[in-house]
Structures are given as C-alpha cells and as structure tokens.
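Below you'll find only one chain, the form predicted alone, shown as structure tokens.
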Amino acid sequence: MTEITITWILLPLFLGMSSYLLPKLARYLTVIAVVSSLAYGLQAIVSQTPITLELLDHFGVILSIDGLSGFFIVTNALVTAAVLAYCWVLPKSGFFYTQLLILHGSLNAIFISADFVTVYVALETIGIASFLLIAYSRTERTIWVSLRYLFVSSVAMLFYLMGAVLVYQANHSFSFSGLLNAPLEGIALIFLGLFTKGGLFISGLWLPLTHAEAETPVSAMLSGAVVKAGIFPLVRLSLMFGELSPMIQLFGIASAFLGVGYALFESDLKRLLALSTISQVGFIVASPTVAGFYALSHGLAKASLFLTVGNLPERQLAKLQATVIPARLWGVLTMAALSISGFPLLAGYGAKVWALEQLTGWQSWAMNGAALGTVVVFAKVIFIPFALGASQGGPGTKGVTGGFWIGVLLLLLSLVIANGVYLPAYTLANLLKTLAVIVGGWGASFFLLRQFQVQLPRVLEYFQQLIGLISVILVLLFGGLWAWLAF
C-alpha cells in the first residue's frame, strides 16, 4: 500500500510537469489524475481499515488515511473534474493546466497527513499553485488580488512554521500526535496559520475578495477545494484532542454567523457565495465527525454556484432582479442552493442534519440558528427571476459551452448520489423541521430582507486591517488555550 500511495500522491506532479512540456495533452493527462484520485478516495471511504504510513521515523512524517481523507480526496477529485470540464474548450494554456495539477496533488498530499512539516510543505506549495491561476488572466485587478494572496497566505505559514519548529523542539518529531507537548504559544500560531488558510471567522476575510475576483473556473477551485486544505488538519487535530475540540468549535461557530452576517446584507452574487464559504467552513470544524461529508457537499454545491454565476450577465442581484435569466441556468443555482441549504433528496439535507445531531446546548441552538441564516442566504440566489424562453447567449445572458454543463451535471448528479450517504437522517421529524425552516427563511427573506437595502462597510476586508485581523486572532487563540488548557 505504500508504494501505491506514493505513487499515486506524486502521479499529478509528474503529470503537471508532463503538461507543460506537451501541452496538448495537459487535458487528458489531467483526466488521469482526476480518476486516480477519485478511485483512491472512494477506496478509502469505503475501506472500514484505516491505514498509517510512517515515512521518516526520525522525523514524525506519517500519513493516515480513513473514510474522513476519502471525502475530502473525492471533494478534490469532482471539483477538478468539473473545473476541467469547464475549461476543455477555453483556450487555456499548459502552464495553467500545470498549476491545476499542482494544486490538485498538494490538496490530495494535505488530505492524508498526520504531521506539521507535510502540512506546511503541502500549503505552501498550495499558495503559490492558487497565486498563478488567480493571476493567470494577468488583468490589474488580478494581479493585485494574487498578490495580496499571496501575502497573507506567506504570513500565515509564517506563523504556522515557527508553531511546527516549537512542536518539534519538544518532541523530536513533527506528528500530530505530540501537539499538546508543545507550549501554548506553539499550538496558538499553528492554529492562527490553519484558520488563516482555511478562511475561519475574521483571519479569514481575506476571502470574499480573492474568491470573488478570481477567474471563474478558479474561483470554483478556490471555495470548493482549495479553502478546505486549512481546515482539514484542523478536523483531524479537533478528532485526535477532545481538550482542543471545545475551542476549534467555539472559533467554527463564530465563523458560521460572521459569514452569514456579511452574506445576508451582501449584493454582490459572488461575494455573497464567498462569505458563505466562510459560514460553512465554520460548520465543517463545529462537527468534526461530519466534517469529511459535509465538506463534500458543500465543495460539489459551492463550485456548482461559482461556475453559474460566471456565467450570468451581472453580479449585483439588484440587477438580476431586473431581468430574467435562463430556466436551466436558474435550475442549476437553484439545486446547488437547495443542497447548501439543507433541502431533502440532496447532499447537503443529510450533511447538516447529521452535522446538527452531533451539537448539544447553546452550540445546537446557534448553529441552528445559522443554518435559518443560510436559507435566508441563499433564498436570494433562489428568487432571481428566470423564464423558459430566455436563451443562452440572448439579451442580458452569456453564452455557454457544452463543458460548463458537463462540469455541472456531474456536480449536481453526485449531490444527489451524495445524498445516500446518511439515510438515517429522513424521519419525520426531521422533514418537518427542515421544511419548516426553509419555509421561514425563504418567508424572512422575501418579506423582511427585501425591505432593508444595507450595506455593510468593508473595512475589515482592506489589506491594512488583515494583518491587524490575524494579530487579534492570535490573542484569542492564546487566551482560548491558556484557559482551555492550563486550567
């Protein structure tokens, strides 16, 4: 199984490097490292065995890999799929098929390690893979956002990398197993680092603006894959220590209702989808026994969202509402929408009922109330008027090729096979529950939102608070731990 797993986790390196030599085949070659990828992480979904992989004794590198790596490999492997499908007829060039593969294999590298010098090799090849395909139309204004990136991605692993060398010093190795021998102030900056990456609460708020600027096939690959690489060693950490759970959940429910917050008064179609990136990466790290499901509904629905959205004729939903907009195209937000939130017969109905069961107290009452806040949400996507006649490519709509609707059949084909994943969650009580809150938060939202034209100020998003924004994050990461764990 080792030499398997090497193989397959270097196959979409060499493959990348393949593509840029023969860019011709950077498709097709892409095409082999998305079903490798694929089949290894059904294979470890439904393999009941988990498996470790230590590499470097010396050092602590191990890779683990159970049923939680498989959800997040397979989240990887439709993303990249649909994203390739997307792009199969786009005049895309090798060097950007090379950077795809890239980031593909360092997704797949994060999702089975269980040690802090993999992670931070992983993120940091990550970072640069993200910068080139954000910058990759080289316009002004995506250069700028690359950069800026780039910037906060570099700090952040900055302030993870010295939390690692702290690890190490007290352990002699890099496993995440040795965490809590580590002082305070290390688990604090390799925390600060991951919530960072992962875009959780307000270290976070890098995100609206990358994601919203970034190309529309990137930024698909940004809030369906790429956000999840922070917040995969953050599940894995919050499983392995019930002392640190508590805190990562109270950080994962205040980033719930931040992101909701911002999207309920957003109108901006893109930005709203990306502030609710950080509302549901919130919910991942609240249930961390859900968190592998939950992040693959949320990864097939979010890159379905962006693929649409790029193709609609305006961001400002104001606008929107003026005009009408193909049924089908209205079809395809507004399954993806359904699925996010909590709709029967789709992934996301199971995800948030099984990631819901598994909260107890005022923690249960809060996310409940931010999952009424994301039908709210995403009731305003929903009401975007569309009517059968309206063509693709006619007046107010852009054209759309054969591969946009490849890339997102399958995404919404697999939220509906996805769905089959937690039959336990379809009682009764459950329907009831779940009908009644989309019925109030559809209600909320046309009734009550609509009234309230609210902008809400973006100071916080500008590049001289985010560094400010990390800085408090820190503080709280060591207040948190000081108090979670000294006492």
Given for the second form:
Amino acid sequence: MTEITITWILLPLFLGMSSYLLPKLARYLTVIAVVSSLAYGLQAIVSQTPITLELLDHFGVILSIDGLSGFFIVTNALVTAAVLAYCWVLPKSGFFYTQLLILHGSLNAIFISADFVTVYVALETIGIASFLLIAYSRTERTIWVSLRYLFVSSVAMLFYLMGAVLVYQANHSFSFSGLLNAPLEGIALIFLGLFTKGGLFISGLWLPLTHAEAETPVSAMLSGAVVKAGIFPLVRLSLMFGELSPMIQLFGIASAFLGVGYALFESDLKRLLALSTISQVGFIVASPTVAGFYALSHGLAKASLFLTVGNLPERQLAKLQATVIPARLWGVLTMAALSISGFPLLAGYGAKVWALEQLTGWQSWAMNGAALGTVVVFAKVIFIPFALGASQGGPGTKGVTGGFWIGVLLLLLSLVIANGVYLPAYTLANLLKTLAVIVGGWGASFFLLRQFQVQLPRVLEYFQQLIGLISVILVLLFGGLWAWLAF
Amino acid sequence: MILEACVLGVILLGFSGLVWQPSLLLKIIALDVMSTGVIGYFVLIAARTGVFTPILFPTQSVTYADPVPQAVILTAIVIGLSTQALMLVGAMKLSKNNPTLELDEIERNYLP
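Having seen the form predicted alone, could you give me the form predicted together with the partner chain?
The next block holds the full complex; its first chain is the one shown before.
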C-alpha cells in the first residue's frame, strides 16, 4: 500500500511536468491523473481500515489515509474532471494543464498528510499554482487579484510556519498528534494560517473577490476543491483533539453566518456564490464528523454552479431578473442550488441533515438558522426567469460547449449518486422539516427580500484591511485558546 | 533571550511594514523582511541544543545544532524565493499602467 500511495501522490506532479513538455498530450495526461485519484479516493472510502505511513522516521513525512481523506480526494477528482471537460475544447495551453495537475496533486497531498510540514509545503504549492491559474488570462485586473491572493496566503503561511516550529520544539516531531504540547501561541499561529487559507470567518474575506474575478473553470476549481485545502487539516485536528473542537466549531458557526449575511444582500451572482462558499466552509468545520461528505456535496454543487454562471449572459441578479435564460442552464442552476439548500434526493440533503444531527444545544439552533439563510440566498438563484427557446449566451459569450455539458452532467450525476451515502436521513420528520425550511426560505426570499435592496460596504475586502483582519483573528484565536485551554 | 526578542522584532517589523507601507513594492520587501525573521526563528530554535554542525565525530561528542528545522526552513526559503519572484513579476506587469505602484491607486482601478 505504501508504494501505491507514493506512486499515486507523485503521479499528478510527474504528469504535470510532462504535459508542459508535451502540450498536445496534456488533456489526456490530466485524465489519467483524475481517474487514478478517483479510484484511490473511492478505495479509501470503501475500505474501512485507516492507514498511517511514517516515512523517514518520526520527524519525517507522516501520511494518514482514511474515509475522511477519501471523501476529500473524490471531491478533488470530480471537480478537476468537470473542469477538464469544460476546458477540453477551449484553447488552453499546456501550461494551464500543468498548473491544474500540480494543483490537483498538491490537494491530494494535503488530504492525506498528518504532519505540519507536509501541510505547509502542499499549501504553498497550492498558493502558487492557484496564483498562476487565476492570472492565466493575464489581464491587469486578474494579475492584481491573484497578486492579492498570493500576498494574503504568504503572510498567513509565514505565521503558520512559526507555529509549526513551536510544535517541533515541544515534540521533536512535526506530527499532528503533538499539537497540544506546543505553547498556546503555537496553536494560535497554526490555526491562523489554516483559517486564512480555508477562507473561514473574517480572515476569509479575500475569498469573494478572488473567486468571483477568476475565469469560470478556475473559479469552479477554487471554490469546489481548493478552499478545502485549508479546511481539511482543521477538521483532522478538530477530530483528534476534543478540547479544541468547540473553538473551531465557534469559528465555523461565525463563518456560516458571515457568509450568509453578506450573500443575502449581494447583487452579483458570482460574488453570491463565493460568499456562500464562506458559509458552507463554516458548516464543514462545525460538524467535523460529517466533514468529508459535506465537503463532497458542497464541492460538486458549487463547481457546477460556477461553471453554469460563467455561461449566463449577465452576472448582475437585477439584470438577470429582467431577461430570460435558457431552460437547460436554469435546470442545472436549480438542481445545484437545491442540493446546497438541502433538498431531498440530492447529496446536499443527506449532508445537511447528518451535519445538523451532530450538533446540540444552541449550536444546533444557530446552524439551523444558517441553513435557512442558505435557502433564502439560493432562492434568488432559483427564481431567475427562464424560457425553453431562449438564446444561449448574450453578446460577448461564445455559447455553451459540449464539454460544459459533460462536466456538469458528471457533477450532477455524482450529486444524485452520493445521495446514497447517508440513507438514514430519509425519515418523515426530517423530510417535513427540510421541506418546511425550504418553503419558508423561498417565501421569505420572495416576499421580504425583494422589498429592500441594501448594498453592504466592501471596505473590509480591501487589501489593507485583509492584512489587518489577519492580526485581528490572531488576537481572537489567542484569546479563545487561552480561555479554552488555560482554565 | 535577547536574540529571540530581536528575531521576533524583525517579524513584527516586517508585518507592520505590510500593514503601513503605501507602495506595492515596499510591501513585497516588507514580506521578505518578515520571512527573513521567520527563517531566523527557525535557525535560533535549531541552535537551542548547540551550534556545531551535525557531523558525527567518532572521538568526541559535541553539542550539535538540530538539523531538522534547518532542513525544513531550507524548503521554506526556496518557496519564499519563488513567491517573491512571482510577486515581482506581477508588480512589473502592473507598473505599466500604475507607475507609482501605490496600492490605493491600484485598488481603485481594478476593484468593482
């Protein structure tokens, strides 16, 4: 198994380099990497035995593969596959596929790593590969957006690195298992890095602009798979250390509300999706035992939403309300939006019910509220008018390609199949509750939200503020940890 | 102890540069200062147990520096270098239309 794992983890990186040298083969090489990841991920979910690999002694690389990793790897594979299908007929250079493959490979690496240095290296590679993908179109604006992303992620990773060395000093090992031996500031610094990379709470406010301004396939990749890179280590740590999980959960809940709160008043469709990513990431972190399945259902739905929205004639919701969009595109949008809202027969339903079951007390109430908010937000997407014969795309768009349909059908089909993961969700009480929430949310959206339009200030998303917010989160984390662990 | 304070001071200095400097180029340099501080911190922690090169002498035992943090920070230095290079290329591209590279100016031009 060790050999298979190492070969599999190195394969995308090797194929990525090859596709730079052989740009004609790039697409086929990407297929190989994606298929191997899908097979490996499914195998990890099905075989119930977790594996831990310790390479090069106790201070070396530590990998651990279990069902949780499996779900994340499958998410990564399916989203990459959809992005690949989407890009198949587009004139993308070999360089694009090289970055895509390196991104895919580093994401895989993070989903099986169990020590802080492997996580660091993978996160930095992800940062650089995403930078190059966002800047791929080379317009000044995308260069600025990607530069901003790289800045924020580098600063976060420098803090993270300081935390990692404090863990090493306490344990003479970088393994996850020694986190609690480290001083409080070490834990706070590590969490700061992961929160920022994962787009959690206010340290994640870099995310809306970055995800909204990137090209369609890149947005899908970023929102569907890349944000999970920062989240996965958090989930792992939350599962390993029960003492820390209440605090991580608190940040998750705060993040869920922040994302939904911003998204409720957002008028730009792509930004709305990006903001909803912040809130969904909060859901993933808040119930770590269901994190894998939730991440899968969110990744599939969000990637198909981003791919579809990129092909709509408009991004502004107000203008979309005034036009009609093709019924087929509307169908895709609605199905994915229903899944995120937690509609039965789609993976989102099982994930949401399962995740909410894990919570008790006020957390449960809070997250149910956030779930209702999500329904209200996505009602805006569902209520876009459509018509059967509407022309595809407006001026400036090239229309929908066949690759788009293959990618989106793959994602939607997976959403339906993944629905079978948690069948106990289908009880009468759950179904009634979900339907009540959805109908209530749609009603609220239809009657209340249309009445008033508020433009929330975006001042916190300016670069200067982003860096400042990082220090705010550091203070909050330190205070939180001190309160939780010192007493 | 004094050394540690100095190293942490450098990190803080770099971070405050990131917050307060108005120009993109100066911010990139501030990031470099900060990463130098972090590298220094690793070296400092590696040297807690001794300062000798970790080479095995058959005859005598020396208090050697811990090689693991040094190996790790070598990776981080390389990553930092490539990130800096990419950022400078980005700044170069942006400087064509924003010659002063002032951040407020750039954000006003490119943000919706």
